[in-house]
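To begin, one chain is listed below as C-alpha cells, in the form predicted alone.
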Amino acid sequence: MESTALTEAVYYVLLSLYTPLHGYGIMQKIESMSAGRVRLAAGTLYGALGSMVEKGWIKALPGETRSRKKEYVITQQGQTAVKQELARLKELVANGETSLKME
C-alpha cells in the first residue's frame, strides 16, 4: 500500500469507524472527537466515503430492510491507513520540536 498524506476529514472519518456508524452518526462522532472543530457537511463526508470504500479502507455493512441508513466500518486496510498516518504525524512533530531546539 502506497503511504500518501491522508486529509484531516478522512483520517478523522477512519478513526470513527472502528465501530460500525451510519452517515450522520460519523458527523456527529467526528464533531466530538475535534472538540467541534471538525464538522463535516454531507457533502464532503459522503464523497470521501466513496472513495474510502473504492479503495478499500472501508466498506459498506449489508443493511437491515427495515433502515435505509447505510453503515460502514472500516477494513484491515483502512487500519494500515491509519497507523502510517499516525507514523507520519509522530515524525512531523519530533522533527519539528528537534528544530525548535536548534533555534
Second form
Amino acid sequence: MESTALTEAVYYVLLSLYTPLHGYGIMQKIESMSAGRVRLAAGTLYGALGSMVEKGWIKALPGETRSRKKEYVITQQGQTAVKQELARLKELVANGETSLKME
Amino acid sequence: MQKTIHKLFWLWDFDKEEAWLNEMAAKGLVLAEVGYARYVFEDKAPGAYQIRLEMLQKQPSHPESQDYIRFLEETGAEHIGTFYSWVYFRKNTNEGSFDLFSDVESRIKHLNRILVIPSILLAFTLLNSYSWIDRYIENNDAGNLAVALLLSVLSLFMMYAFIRLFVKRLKLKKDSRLYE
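Output the structure of the form predicted together with the partner chain; the preceding block shows the form predicted alone.
Entire complex below, previous chain first.
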C-alpha cells in the first residue's frame, strides 16, 4: 500500500470544504472545528489550496467578479481521499487503545 | 508622526528582521513603508500590530503574487509594501494571531526560495572569477588580477550566505522527521 497519510492541514481543509468556503472562511472553520487547536496560517493555506486544486481534490468555484473572494469546494476525488484518511486514523486510534489497555 | 530608521539586514537574517519589526510594533512603532535598508514607522497603540515578511515566489507585479497578496488581505492582513521579492504584511492583534506559515513544510519551501538567490549569485561570481584569472594568466595585467580577486571574495561571501541559510533549512528538516 502506498503511503496515504494526509497532513493535518490538508485533512482539515478537505473536511471544511464539504460546503463552499473562501480562504478566511476555511481558516475560521478549521479553528472552530478543532476547538482552537489548529490555526492554519494564511501562507501555508494558500500553498495547500494550490496543490490540492492541482491534485483534483478541491476546485475553485467560478467567481462572478474579480473582486469576489474565491470560493473552493471538495470534489469526488477529495471525498475519497478524506474517507481513506479517516480509515487510516481509525486504525491508528484502535491500535493505540488496544496497546494501552494491555499495559 | 512618522519615524524613519535606516537599518541593514543580511539575507539570512530575515527572521531577525521580522523579530525586530515586531519589537518596534510592541513599542508602538508600526511599519508603514519599506525601502532599501529603510523602514518608515507610524505611531499606533503599543502591541496593536503584528508584522510578517516573506519572499515571494515571483516578482510582486506578477499576477500570481498579486493573487497571493489579495488572498492575505482577505484574511485580514494589511499589505504594507514590497521590496524586490520581499513582501511585508501587518495585522491588527484584535483580529487574532498572525502567521504566514503554520507547518515545517511551508517554512522549508520558503527557505528553498531564498536559497536560490545566493546560489545564482555564487554561480555568476565563481564563473566570472575563473574567466578573469584566465585573462590575468594570458595578459599578466594587475587590473585583471584585481577583478578576479574581487570576484573571488564575492564568491566566498555568497558561499557564506548559502551556508547560513542551508543550516537553517537543516534544522527545520531535522524537526520534520518527528513532527508534521
